[in-house]
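Okay, so here's just one chain, in structure tokens, the form predicted alone.
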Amino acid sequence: MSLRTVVEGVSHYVPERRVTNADLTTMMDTSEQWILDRTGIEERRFVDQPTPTSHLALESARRVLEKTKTSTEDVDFLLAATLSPDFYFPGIGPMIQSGLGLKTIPALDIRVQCSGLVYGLSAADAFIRSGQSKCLLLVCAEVQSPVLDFSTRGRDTAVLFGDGAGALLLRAEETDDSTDLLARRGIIDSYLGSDGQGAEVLCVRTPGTSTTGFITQEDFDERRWRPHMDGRQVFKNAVIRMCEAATEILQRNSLTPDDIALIVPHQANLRINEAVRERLGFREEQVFNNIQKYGNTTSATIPIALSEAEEEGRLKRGDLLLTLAFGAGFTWGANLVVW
């Protein structure tokens, strides 16, 4: 026998307020089919300020402990995957933890921008199958539209961002290893890859150590505090790595696309997704997309659009299932999972 993780359940929580792009084009030099044909996105939540990340982390956790009937009692672990914490430091796992009324249980934050569900689950699965955790909390936020530039300026990256948040309650379980491997539920495999000279590539350069004092009136000045991205650099390595992740998971795992019931990628642009969906050779409805409703949510992309495909009838018990992710860092990496 040996422990296993398994995917208890899943929900999310997104702000009520709706931007679409038609608002969007009253801030700056931009159309609605502009923003719907480079990016697939119609319409995004924005938190109403001020709304602290861990405030939309806590709704998302609370719904997923309702959902799965689990006592807080019972969770023993706690991972938070954010680029966008109330603070520069401390980060939003211990507030979760504070603000659900957990145990003094371990708290741990996880900072690798829209990887932020791969790399969680990955890690998720390391300390239950170790032993560590019984029953493990997994919660992906982000509130990014304060630091967006809603001028003709910044328009290539405003029009892109959301806020947003999912949580996911993990258990260990017990299975017997003489079984076949798909027929048990939990996390299979994990697929994880960095490269750092991608990293001014996707980055808000200020506040930071790198710079003197902080951050300068220059800075302030030059908006150096607001996301920087080269999208071009970004499409194309965001295309190659998550085409690598996808094929190194499904070989060593002696799997064809045709095996995968559903896949659910991070949400930072339609055609990224078409044309990952287009290499590796997936039809069209084994891919689940809901960028067009919320935009790119970051970390919280992936917790999103499984809580949805779920919701949807598009993710069953017992199915199949591929996430792929790539973001700022560069980071990327994909899980597979029978739901």
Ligand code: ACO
Given for the second form:
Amino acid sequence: MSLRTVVEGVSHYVPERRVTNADLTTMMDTSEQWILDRTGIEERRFVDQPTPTSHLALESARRVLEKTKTSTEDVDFLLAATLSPDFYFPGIGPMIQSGLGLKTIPALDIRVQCSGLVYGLSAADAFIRSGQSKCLLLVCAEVQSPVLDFSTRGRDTAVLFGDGAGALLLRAEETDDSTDLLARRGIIDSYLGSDGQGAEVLCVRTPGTSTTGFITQEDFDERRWRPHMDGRQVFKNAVIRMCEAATEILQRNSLTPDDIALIVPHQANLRINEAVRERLGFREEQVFNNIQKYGNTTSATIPIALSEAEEEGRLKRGDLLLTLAFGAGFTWGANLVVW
Ligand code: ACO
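Given the form predicted alone above, I would also like to look at the protein as it appears in the form predicted in complex with this ligand.
To see the whole picture, the full complex is given below, headed by that same chain.
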């Protein structure tokens, strides 16, 4: 017998306010068609400001606890992934702990941007299989709209991102090692990678310790607190690394693309996901995308997509799921899960 990490449930929460591509054309020099053609995005959700990230995190976490009928007493570990915390420090983990009224359990923030869910599932699996947790809450949440530059100067990034959150409830389950791995529910494997050479390709430079005085007037005037991105570099690296992650995790588990019931990739750009799908030889119906409705919600894209895929009947108990992500850092990874 050994311990396995089972995904008991997933839920999501997005703010009410819809912002369409047409809305963005009133703020900057762009067009509905440019955004749709280059990214696949039709609309995204933005919070009414000020709404802290922990608020969205708490909403999604409450939903998954309710859906899985889990008592706050049962949760013994919390992982929180975000690039947009309420404060520079501390992270949102302890805020979620107190907001939900959980016991004084460990609360760990993960900072790997769009790879938050794949790193989070891998870490959750390690904590559970080592016996440190029996019931773990993984929450991925972002409020990105306040940092975006909605003038023409910031149009390359402002049109991409949205706000949202998703939460997963994970449980330890004793399983019989003699039965086939794919016949048992749970996380089978995770593949993770990073390359800090890409750190400045996509980043928010200040406030930070790389600048004298944390944030200077010049940093402020030069908008170094807004996201900086070389979109083409991100695009190219995302396709390469997501393909690498999928190929490695399939190969080392002796699986082929046909064995996968559903792929839920990070939602950064429909063209990235299409390029990855074609290179790997997956069929269109094997891939779930919902970037059209939410844009890139960074760490929350995969949890939101998992939650919607389940609601739509595209992801069912016993299905073999492959998640794939690439994010700022650079960071990337994949998980193989029997749902
Ligand atoms: N509207 C209209 N024109 C625009 C816009 C806009 N919103 N943004 C840029 N342009 C212009 C550029 O100024 C440029 O004009 P120029 O030719 O006169 O100089 C032209 O469009 C082409 O720009 P490119 O950057 O070459 O366009 P590209 O086809 O590469 O698409 C995009 C840009 C959509 C950003 C693409 O590179 C991309 O999606 N990259 C990946 C981005 C991404 O996924 N980021 C998040 C990832 S992960 C995370 O961790 C957060």
